[in-house]
Amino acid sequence: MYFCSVIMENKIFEIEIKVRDYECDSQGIVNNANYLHYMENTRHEFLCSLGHSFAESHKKGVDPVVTRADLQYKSSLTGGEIFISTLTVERTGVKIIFHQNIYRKSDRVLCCKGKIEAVVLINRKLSRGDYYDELMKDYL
């Protein structure tokens, strides 16, 4: 197990999370999926604190789509533990890319880091995302 401290990022916004004991494996560690399961919150959490509701903009045919996620596991987290999942947002043509962290609460360490690429989908079709643009116009 690799263990490095990092300094915590700038970032546009953080949530806390404790992890449950039934998103561990046999080794007692969390199991690599859970991790796309807490940046996935840390997403919706933040798009919540901005206003969005995705049940709303569903309705009105505007759908966010993961396209693509990629995570580097740096050190496991273990049941009970309480973590910091952060983000940051950019754009690159029709792409929303977020950049996503995870830290252990206790000793600041880097435990996984991602970076997920998201497009605007309306009415199934893909489109530039300026619903998103302006939701998040203070950020981008």
The other form holds:
4 protein chains.
Amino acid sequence: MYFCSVIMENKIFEIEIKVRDYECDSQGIVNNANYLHYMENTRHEFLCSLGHSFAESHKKGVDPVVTRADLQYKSSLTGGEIFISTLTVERTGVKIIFHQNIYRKSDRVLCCKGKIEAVVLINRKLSRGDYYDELMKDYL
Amino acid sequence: MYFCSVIMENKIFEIEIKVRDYECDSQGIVNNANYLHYMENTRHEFLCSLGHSFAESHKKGVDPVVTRADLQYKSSLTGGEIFISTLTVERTGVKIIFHQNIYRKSDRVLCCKGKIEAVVLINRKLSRGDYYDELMKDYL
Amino acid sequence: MYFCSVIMENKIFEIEIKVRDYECDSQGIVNNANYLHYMENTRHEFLCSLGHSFAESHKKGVDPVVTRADLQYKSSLTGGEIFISTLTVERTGVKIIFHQNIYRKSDRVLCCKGKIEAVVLINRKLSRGDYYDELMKDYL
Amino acid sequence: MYFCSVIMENKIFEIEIKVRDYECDSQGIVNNANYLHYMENTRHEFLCSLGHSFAESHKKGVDPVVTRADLQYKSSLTGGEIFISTLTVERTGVKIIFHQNIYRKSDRVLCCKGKIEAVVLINRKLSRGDYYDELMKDYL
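The form predicted together with another copy of the chain is what I want next, because the block you gave corresponds to the form predicted alone; please supply it.
And the full complex, kicking off with our chain again.
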């Protein structure tokens, strides 16, 4: 077997975020739940960058819904630190799976690794999941 | 001058709340913004105790809206502490004014003193403010 | 093979919590990150019920740290709803694994299922993980 | 009477912030408490821009503490909107008073007007309040 000369990798979306002090808890580090917030914010920025409007979708009865969030906490972020939040996406059947990582910008240390699964409800019913395929085609 | 034999005081509504650790920030004390959350929660419990339903009101086009929140921070609460959140209410013109205090239960020390003003919008327009007078009559 | 007449099940710790309106987002349901907060709060109440003090532990250089949180979102909670938050715990090697579920009280529908992994750091170094075995013996 | 040809105005510090969807509550607008978070974040960015380090100060036993927050809510922000958060500062006696406003960037509409009072504790005791005068001299 030989490796294909063109390595096909998912296109990566990334944004830079700065930790706000109030996002840290009494241990002086970002509270675990806030990584979910950071990742949710990143997905929203990702979809908005592709021209998606949650309001428009919702009016048409289309709602993406998170069904699973699996986060591994590797290293802690503290107040004022800047981090890079990355996202790649794949679709398998009814699920849209976001692979999201958070790296401290200063040393590129991986702070949190997430796998977020979502489905698309159309008029409150589970759909095939391909609704956003066209929108996200450059990333799938 | 002599004191009236019946001292007229506003009836006090109160609930007990326990501080959750994640509500504390890196200083190890409840973050200032969370006192606003505690007071919002207290107003909701107060109105619910009188039979009010925010959902029902909203469908009728009636929405109470906070216009001002003036909080004085006196003493800090820490994780796990239990506090008493009190509320009295008065109406002056279009404004409903909630006087809300937060006391540490163990020593009744006043931690936060709040004056929250609200108005009532009916179909998105400012109303006279008396919509809730009947509901809150025992407290006004 | 036959089933042992005594079915050994992990002892369950549970608390009741009421959703606060501000914990809901613009979709009118509890924001995903708040389930992590509810589960963190439940773990704290569990350890406190056994006499544990985070402050005391910390002074001795002992710190439990969450390394993974895997949440499955099944059904949405809305403002004002009461839910039951349950916890069972097991230890495998260096990991303490909390199995945590959140059920709507009114109909016992499972809203969120979580598997939270933690390790125990002693003086900032990974320990064998058995530090809390004695404390949690009735639940392991 | 004539106006002085040099109008002395407090120097204004400002930053731009984008509303994250999870900062909105079930009414679809930014929850009241989050304006306090935005203003806290603005004060931190302001002090950091002047070279202040909260960690350094704290080690020296110097802690600025908010004693009062008086917010007037004028217009609502919604998810995804960008706003300008401004700050001017004055010192009167032991108090440092921050005048903070939040304007929607698109139409410069004033959304929230805040007056935040703070004191400076040195070794947990109330100080004269002039500790930061040198640091903030361009803004006082």
